[in-house]
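Just one chain follows, in the form predicted on its own, and it is written as structure tokens.
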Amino acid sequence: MHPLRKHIEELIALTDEEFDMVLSYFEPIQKRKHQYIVQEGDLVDKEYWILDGCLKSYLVDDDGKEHILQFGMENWWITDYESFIKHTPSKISIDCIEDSELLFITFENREKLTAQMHKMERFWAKKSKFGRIALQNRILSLLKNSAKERYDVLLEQYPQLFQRVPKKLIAAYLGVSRETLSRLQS
């Protein structure tokens, strides 16, 4: 089964015909380690959704410091969804960690695939619900947990992180100083 289809059938079954359409709204992409597939001020038009690798999106503030929003693995979706939606400057910047492998999938044949299909346009709603319920945790975990209370809370949601993403980003997610980090995690 196309690795892309078990993804979708996790919230809502699909018949080959149907699969085949969607498929054929998505392009693939592959991407080295350090390429961008956003860069802040760009207007993006695409949604990623992982095959293979492992991506963050981030800002960097004026004092040149870099902020980690997200990361993304095999199975997750991330783009810029600000300017996808309102189709305006982006305000983060994406790139790969690692090699990647990638489907995207434009607005407008996103558009032109709800409208079609009202199955994904569910699909879509589910997805973006449980974004927001991620967004509000990472927020309120930002503000009312301790840096190593974070620090446990990612190793023990994602321990692969780990393994595949260097110290000093793993710090800038947190919020604390490569330091820091070395403390918590002995």
Given for the second form:
There are 2 protein chains.
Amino acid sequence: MHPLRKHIEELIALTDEEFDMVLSYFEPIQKRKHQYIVQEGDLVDKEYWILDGCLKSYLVDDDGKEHILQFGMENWWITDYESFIKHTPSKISIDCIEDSELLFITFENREKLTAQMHKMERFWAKKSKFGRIALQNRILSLLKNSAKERYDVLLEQYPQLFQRVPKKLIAAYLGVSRETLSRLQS
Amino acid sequence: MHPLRKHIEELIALTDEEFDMVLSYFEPIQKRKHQYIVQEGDLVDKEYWILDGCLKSYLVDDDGKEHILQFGMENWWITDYESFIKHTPSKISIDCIEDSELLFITFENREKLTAQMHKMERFWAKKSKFGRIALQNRILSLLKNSAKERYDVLLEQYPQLFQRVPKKLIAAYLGVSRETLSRLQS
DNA sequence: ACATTCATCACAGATTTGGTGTGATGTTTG
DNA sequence: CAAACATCACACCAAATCTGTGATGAATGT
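Take the protein just shown as the form predicted on its own and give its structure as the form predicted in complex with the DNA.
Time for the whole complex; same chain goes first.
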């Protein structure tokens, strides 16, 4: 089964015809390590689903420091949702940590697809709810937990991440310096 | 003197006021290595002048191979002229080989500036003529010269390039494989 | 006032990536 | 068929990045 189908069917069931229809609205794209899919200032009109690879979405502050909003790996969705939904210039950048294979759907096609297929509207609605919950938990974790606790939670939830991405990126995600992260590990 | 002024004054003379006027139509922008300024499919409405850094404009073919149309370094102009002038989607991509500082002018502002300042219209007209000559010579060189000869010409014209950019990019510019280029060097 | 928790700076060593040359072999073309 | 190249495979080197750790200092809560 197509991995995207498997992914979607975790939330809603699809017939073969329905999935073919869904897939027809997506386009594949390959990007190599270091390549960007979104740069600060862009108007983002695509949402990406990661077939293979690893990306990061991040904001660069006035001191030039990166703050990572999200990592993206296989079966995850990634884009700048603010720009995608509000049609405003992006504040964030997204680039590839590894060579990546993506499927993207444009805003327009997503509108068409949801109009045409109520199931997919439900899919995205559900996904959006789960996404909201995850973001809330991240906020609470940043407020409530110490760096060490945040480190432990991340390690438990996504152990693969620690094998795949440099520690300084983990640090930029957890909101600590890379030196502190290094010391947390011991 | 501002490097852009120096550059323009190689073709036409400007008063202080005139140059201030010209400069007011440009905006500065910084990009880091690997960042793009033009992606395939974009509608390009900006022309860039390179204050510092190094870029490449290139086309990716169906096999994923890069063919380099132009390198850009200090005091050069770069954009996808086809998209810029015809307002069609770009076939090429442009990205930074090094961290770069650029000044850009939008198509609209360029129109305004040339309407307002005949001198600048003359400047761009001259530049365009020289550009055309360079392109013609490149075509002739690709038709007429062997790889070795093209290599020698490039080395003589732009020796700096060989210090700054990886040989595989030179190869993609000359239209040979990097192995062949390597063997030409001996 | 002091302990805790972190950032920042500096450095050194390990690891990875990218760049480069070169041999072997295959393909195209005049 | 010879010349001029591409392609694949490999090995080596240099440069960049990653990583841990000590020293120092600032902010914060108790």
